[in-house]
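Given as structure tokens, the chain that follows is alone and in the form predicted alone.
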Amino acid sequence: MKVRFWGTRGSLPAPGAGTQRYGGNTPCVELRAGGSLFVLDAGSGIRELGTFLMKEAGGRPITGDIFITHTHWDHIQGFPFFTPVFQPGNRFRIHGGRGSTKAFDKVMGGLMDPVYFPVELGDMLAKLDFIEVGGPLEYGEVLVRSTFSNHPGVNLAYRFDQGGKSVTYLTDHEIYEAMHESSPFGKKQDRLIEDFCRGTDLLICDAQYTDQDYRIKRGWGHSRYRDTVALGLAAGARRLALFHHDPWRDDDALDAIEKDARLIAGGKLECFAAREGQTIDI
């Protein structure tokens, strides 16, 4: 399993001077797993790696499953801007959750509604296939699993094994029990969270917040990176990398956050800031 990012940064993009070594590109991750690609989300990062597939293929098909946790702007901004739907041949299976009021597909479609972008769904000349994902769906040698993660709206949790490995990418999650504050719901519903991450080698999560914006931002869908360095200790992850990064954050305050959150893991966990461009063999 080989992952890599193109797409860190949370909300809104944030290009500029003082983002350029974590990344200002909203979220999307590529995952290469028993020979297939895996596309985790739609954000701006998404248009570079069409690019780079574009490349790679060097005109040969292309194939691959996109997974969509939500459809907030923020999560599939860059879809409309994903060169490889407009080529002929290509097809790709695009994953994500019904949403309250609106099947997927409807939702993917209003994006590219005439009113806000001039080239309509129907004009992508790959083969589009939308799936509302339910249960476990194997791939291959891929399983794939999903729960609800504590989001405002539908949002879903990915969980990918493959041969003994694991990537699990859990973006746009609110630890229950800070948010309820110690409650017994919060407890339950987050022993829930541990129990699908329990074991990852590769914990990409949610760490918007430090505790300072938490003070006003509670109940907003983003945890505190304290509270996800606790989650990835509880659930026995591996390695955890800090995701969607707060747009205000600049490089220097991303470098304190990655620090502070070492000191927190205290050793007993891999723990650093997911940026643009990196890449992990699993």
Contents of the next structure:
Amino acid sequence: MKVRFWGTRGSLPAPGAGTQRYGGNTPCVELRAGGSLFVLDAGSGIRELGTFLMKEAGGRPITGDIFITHTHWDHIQGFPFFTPVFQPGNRFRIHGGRGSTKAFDKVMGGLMDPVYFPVELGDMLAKLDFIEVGGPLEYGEVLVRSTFSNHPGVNLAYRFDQGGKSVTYLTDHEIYEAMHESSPFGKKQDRLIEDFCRGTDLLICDAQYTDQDYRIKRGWGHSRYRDTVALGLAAGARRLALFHHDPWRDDDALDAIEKDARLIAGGKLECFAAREGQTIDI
Amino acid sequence: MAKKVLVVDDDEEIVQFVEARLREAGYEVFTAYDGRQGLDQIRAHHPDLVLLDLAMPVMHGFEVCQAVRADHAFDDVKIIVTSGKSYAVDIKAAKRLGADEYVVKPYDLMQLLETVVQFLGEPAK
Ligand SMILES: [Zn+2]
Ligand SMILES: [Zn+2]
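Return the form predicted in complex with its partner chain of this protein as a structure block, the form predicted alone having already been given.
Full assembly next; the chain just shown is listed first.
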């Protein structure tokens, strides 16, 4: 399995001199497993991935599976700029949860309503299938599972297992216990999430907030990085990618978070702040 | 005749707990462990009230709510959403989809029973 980060920023793209090292694009992660292409979220980072895939394919058809965690802007805003979807012959299955009121394909189509965007979903020439995620799915050798995370609206986390290796993508998630102030209920919910991440080789997880942020932003649907590290440790993850960086956080601040996270992990878990362009072999 | 309550939650412990308490209070209780089962039970038993979790496998509680409210035969069914999610947007969404009440987990069992009584009246003993 191989992972490449195309966007690691949460909430809103944050380009500029202060975010050059960790990047300013919103969530998009490329995963190659069992000879297949998986794309996790379609934030603004997917634009560059599209360019890369077109070049790599050299005119041959591209097929892949795109997994959307939820349809907040930062996780879908790059989709209309993902050039492979305009190329006939290409084929993508786009997976996501049913929204609170509308079917998944309707929500994605709404993103390209003429009021917001000049090209409509129907104008995309690649073959696109929108799939509402139900139970586990098998793609050749790759098993994909999902669970609901704790975030406003309907939000999914995905786990990809292949040949004894795994990658778990849990972004936009607020640790229950932090939110519910140490209730047994919160603990139990967190335990279920831990089980979902159990023993994973790479956990890519929401770590948007510092302790200071959380005093104000409890109940906003994101986690303190210290809680994310605790989750990684409890789940027995091999590596932890701190993800969904706050748009107000510059590179130096992220360096400091990475350093502190490593301190908290105490050498029992390899953790790092995910950087745009970074690749990881699993 | 005893009023009918359906408990839908993928947390078996919660279902058993609530089921026992409601039975003891005098209600007729049905149970389901995912959204699809819940919807089937509603159609089969036409309960007076449904305690409905949101984040469940197979079918999300929002979808169950929507399906029930789309069928006028079930207009009289009260829906109380019970969820560990306390985000304002989820509470609003549930109400918009036709839920009569939204109770955030963890709830006090006595309080939940009071809410049920508010909707159904004291159970016939
Ligand atoms: Zn986000
Ligand atoms: Zn979000």
